[in-house]
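Here you get one chain, nothing else, as structure tokens; it is the form predicted alone.
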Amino acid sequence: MNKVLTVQDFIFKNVDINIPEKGSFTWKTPSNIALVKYWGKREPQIPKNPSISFTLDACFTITTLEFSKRNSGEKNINFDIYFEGEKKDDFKPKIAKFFTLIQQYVPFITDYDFVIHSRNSFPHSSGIASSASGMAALALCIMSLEKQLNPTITDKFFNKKASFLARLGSGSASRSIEGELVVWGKHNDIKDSSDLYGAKFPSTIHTNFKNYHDTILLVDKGEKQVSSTLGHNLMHNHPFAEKRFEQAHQNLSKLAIILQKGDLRGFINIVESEALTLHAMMLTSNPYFILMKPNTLSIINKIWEFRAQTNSNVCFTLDAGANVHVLFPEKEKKSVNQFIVNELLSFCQNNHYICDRVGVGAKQI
């Protein structure tokens, strides 16, 4: 059995060698979208509730960090950040902010003045999980130096404590380390869960889970108008959210058996549900808000409509925005294609849809 990790665990190990003077590292880390939500948090980002995702494979972030170190004894945080080829000082905040959380335990950041390049390949804040791909990317590139400096860390250790600093940045991105299914979240059922970081699903997936598509209709490319992390915040005073934490853990559970067993309207039943009820939450939350649009709830009309039809395993889950992720089968590509083109494209902004299917994880480039 795996040692499930301690926060002290984590903290950075001072071993003598030769310090790298400058260099750079670069990984490929894709999003993933959750199958039982994680909605509502506590400090330092620890989940009310665990969650389960799938990582995907053709919505990914690339990542660029560039380090030199200082001549000067000085011991702040400096860096320069660029997205899609653009200088970003408006994401500097949120950036310096997770180098501030981590510090402790990757001390040498304080060493090195910093370069971060960055680009998607998705539209940037429109529920696809940016921030996921993005801190999970940085946190990996962090992690190479440190294994640079410490040469010991095995890999294990490695995805471990990229997935305990990414979820400093962003709850999600502990989940964007690793494939094919990723749990966050202390859960009694699934062995070496976390609160501290993501890990793979212990257990077999059965064949009916393997290659599973995820096709995202692009309903709303722009910024959503509420962000997570004010939607995280207003489950602390929610009416319904110890039942909601309740239901979550529930949901793991028995999917966690349906993953294994195959059971394909069971996924449909869990996963659809747990959709629905992220967004509930947000609908009946003080401030209340509306994340979904006409177009979302005109699609997954549809898809209940084609699925009554013609007896197709297809069904959709939602992240924290307007656009609808499509899940179905691989020995089903063929006819739900067939369909997204014909009856869903129209409901897209600009007929933008995305094809992805169920990915390995991050892979340095």
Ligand code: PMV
Second form
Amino acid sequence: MNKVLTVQDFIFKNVDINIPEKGSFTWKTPSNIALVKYWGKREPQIPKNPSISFTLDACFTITTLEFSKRNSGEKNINFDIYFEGEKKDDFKPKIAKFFTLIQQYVPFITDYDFVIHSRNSFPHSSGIASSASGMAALALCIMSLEKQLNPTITDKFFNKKASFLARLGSGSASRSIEGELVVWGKHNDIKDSSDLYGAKFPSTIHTNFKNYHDTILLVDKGEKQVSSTLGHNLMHNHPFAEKRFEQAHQNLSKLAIILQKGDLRGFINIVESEALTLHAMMLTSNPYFILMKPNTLSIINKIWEFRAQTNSNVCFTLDAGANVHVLFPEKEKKSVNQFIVNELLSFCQNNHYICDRVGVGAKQI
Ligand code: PMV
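Form predicted in complex with this ligand, following the form predicted alone:
In what comes next, the whole complex appears, and the chain from above leads the way.
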């Protein structure tokens, strides 16, 4: 199935073959880091511009969904959530909202009682958002249940619908199902791209971008001062919004060629500009806010100095926070790792950092 799917395609079709009573599914699902950023959306979680991300490997969530069919026949959303072994009632509203949003596409969820067990490979208070990997893992568990109810669905459909559901929980979660590069948002140059779900970058990626490294420098491990929901909303009536959305389209066109050609310098230019533009949108919204910290800027300047001195292809990107993602090719791992340890770790909170790289996507375990 290589057609672009519509919302109608994602409405559950009951084939009444096999109604599982009880069981569990477990998925390990990676985080991702955007190269062209998504910032700005409209209902229902439709991005204002297309984005592309590297799927990560070492930063992941493992979620188990235990399900048991309710005997009473009563229909409602009922679940308990445990995070790292501890019952977390304060996580419930976000997940309840997610279940309510996806109910029209997976109506069978109201027939079951669920227990969710989730844990992350990265520390909870690391400033790394777990919503992408967390929502994607939950969406995949629900799709595993759908697959039991309807074994006729194909693997392609399974992934697309998992991404479609994950998107409704957190936009960037739509890009955490597959690897190594995923596009979310309709773009005329990118085959099969859609606003409704993430799709694997369709062209062959140059070897320069295989096994790309992402070392995440934990500059500030605190909770985000401004939620991404609030940030996205500030793009409504933002004075630069329309130009920004246009620019993201153009940057994705350019990056698509760069990734195929192996143009490392072109990559640096787009990726760093995208990171700074994301933060420029925050600086110029109203209310305005700053998520970078002094150490974020110190690291950026150090990276620029190192690049000027050594001709390295190391570069940075930023998420909606102060942490810095240091990106570099596999063949430079020795020299860049040394540079990070010698010159950048002192800017990290408690010298903490995470060595990650591009990964292949979610796995059922
Ligand atoms: O998925 P959300 O709603 O948390 O938004 C994430 C937005 C950024 O991480 C800042 C950019 C992106 O494309 O991942």
